[in-house]
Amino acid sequence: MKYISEFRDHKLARKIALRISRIARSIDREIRLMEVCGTHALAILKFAIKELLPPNINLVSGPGCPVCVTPNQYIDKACIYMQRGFLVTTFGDMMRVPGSQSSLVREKSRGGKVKIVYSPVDALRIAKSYPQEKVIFLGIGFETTAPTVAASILMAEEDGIKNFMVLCGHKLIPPAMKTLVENKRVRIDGFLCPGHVSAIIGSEAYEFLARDYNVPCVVTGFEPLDILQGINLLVSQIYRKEAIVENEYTRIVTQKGNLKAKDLMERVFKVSDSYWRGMGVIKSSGLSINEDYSRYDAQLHYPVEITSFKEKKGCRCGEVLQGLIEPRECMLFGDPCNPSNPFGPCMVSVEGVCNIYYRFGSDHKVEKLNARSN
């Protein structure tokens, strides 16, 4: 298969393999090596890449979940707008994730009104159809999402639809590595960037991360041997003692990125700080609706105050997304919590860490039974 076997070779993966150990042999420590995506996280543990490396390369999982770093106060505020009786659309991962007290599945099922939606196009079709409803689209995800959720607001201005709001919960990737980069907890020798993010603001965004922080950056795809090769030219820049941002994923990702698509933020929207889930509020690293659009706002003509939050308790989704600690470190993996009875939104989403552990990780209810016999 065109464009996909090309990148699925198990000779050239064990040769890429062999040369990631020989570098790793001459590097005597452990090398923490993040990868801040998601879909990057669901091909290491499909294709078993931790099994082709040497004992001293650590692979760890950030924060690249857009539903799971999403705080609870903001699935509280959607819940409340449904119980308020708004037509709340969302995609179809936010469905379970848990609030404090409830989530959007379960507010349905007591009467609240909510639809699935593939695009925030699709939502403002339903707010055209449905012109009596007070429409409003929950708005989440990294800056891969963002250029949809400006276009169908710039939609709406130019139709003229009044019933359509958004809630604004975008979050901007930079400004959370640079967080983690910065906690001293947190210890990583180089991050595999986002490919998906990148494509929209491209590899020129990780420059401040080697020239401030000296951390190596490489942008990789999707498939083994992307990640492969991202791995060895981020420990290749350790072994030389350097620090840049090397582009891997060159097919799609370019130095400046999508300039359309970051045009469509930058007119619709305004960086603010923004509320992590596991890691606070993040300066300047969300995205708002800017004043020339604040009329699709649902929360400034909507105001909901969420005074108090919670997790559920023995959740640890927040240490997880920093990668502080491996899913089946939480004594909640598996047994209670599992896609079927997700205590937390990493094992809600199929971009959630402890969702592909569960489902990719086979040995984890082995592992779930030694901790508890300890």
Second form
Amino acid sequence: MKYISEFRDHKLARKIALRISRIARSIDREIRLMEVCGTHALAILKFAIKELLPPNINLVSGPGCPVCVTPNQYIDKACIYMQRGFLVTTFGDMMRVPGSQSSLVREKSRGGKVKIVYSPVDALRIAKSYPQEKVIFLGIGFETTAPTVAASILMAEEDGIKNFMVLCGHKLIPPAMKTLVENKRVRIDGFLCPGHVSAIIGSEAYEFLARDYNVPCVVTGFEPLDILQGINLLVSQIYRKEAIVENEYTRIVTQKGNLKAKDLMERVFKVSDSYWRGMGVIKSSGLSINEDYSRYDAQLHYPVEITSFKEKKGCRCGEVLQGLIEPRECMLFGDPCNPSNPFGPCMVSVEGVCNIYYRFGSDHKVEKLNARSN
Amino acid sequence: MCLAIPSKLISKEGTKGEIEIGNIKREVNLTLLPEVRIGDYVLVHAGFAISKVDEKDVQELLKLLSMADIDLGCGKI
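Provide the structure of the form predicted together with the partner chain, given the form predicted on its own shown above.
Below is the entire complex, every chain and molecule, led by the chain shown above.
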């Protein structure tokens, strides 16, 4: 496949890995690199990148899975809308995420109306086809998804579609990265910055992290050679004792990003504080619909207040999302929590760290086998 | 989920286009990438083309990586 196979060349991968090992040896301490994108986490495990790295390089996962960082209150709200007869439209990975009491799939089994869509435009089409329904789209996602939702709201306005609304839960990545580097419990020596979020916001969005916090940043693509080269550039910066923003993924990401997408986001949304699972409220880290487009804001027109919410007992998704623990350090991991019986969102979403470790990591299977044979 | 597979744009009419990947064809919205042309490879997210693949940068990176044992941007070690 064009632009894929070129970046999976195993001979080149070995060469870069060898170079990383040489640099890492001269650094001679543990190097913790964080990726802030679920698709990076997936690629790292799927292509066994960790096996190619020297022992002192530790790749940790951050809050890069939008479904996972979405708090239970949001799911609870979506369930209430279903109970009240609204037609909820959503990306598929939200369906099975457990809220405090219920989930979208459980509400569906009770007769609630929910449809899985591939794009917010599909949700708009549903609203057009069923004018008698009040259609709510679950606006979850980072800067990559937010402009597609902004564009859909503008299309709804242009086409005069009045029964389309968005439950806006969009979040912004750079403020979360800032919170992580300010958290003394989390040590991060460098960031593999998310490829497609950066396609929208541009590599310049991370400059404050390098400048003010002295953390090296490399915008990285998703193929094995991309990830290895991203790691190589990060350890090279650490070796040189400098912190700058570099862009490995120049074939997709520019310094300024997608100006049209940024413009649409500015027209439709305003920046607001947002609650992240495990991290709490982060200042200016979310988007809500601004006054000009408030008629598309589900929360404003049909307010639902969640007074109390609860997490599943023992679930450590919040710590996993901050790179504080690896999934296997959670007592629930594998048994009883697994993709067929998820306790938290990180085990539900295909880009959730626990789900990825369950599918592609081998440790838990070995441990379970050992436990059984003992 | 960010799918990172670039797809070829095979038709374009206003903000509507069609992409081809393998033998699969799919509708794509071009609102966020109005300057894209037929034949370009684009990244698609949630039904929208969000970025165009820069062929020149692909070749440059591959060239740089093939020299991996000499220099990868940080001087010889």
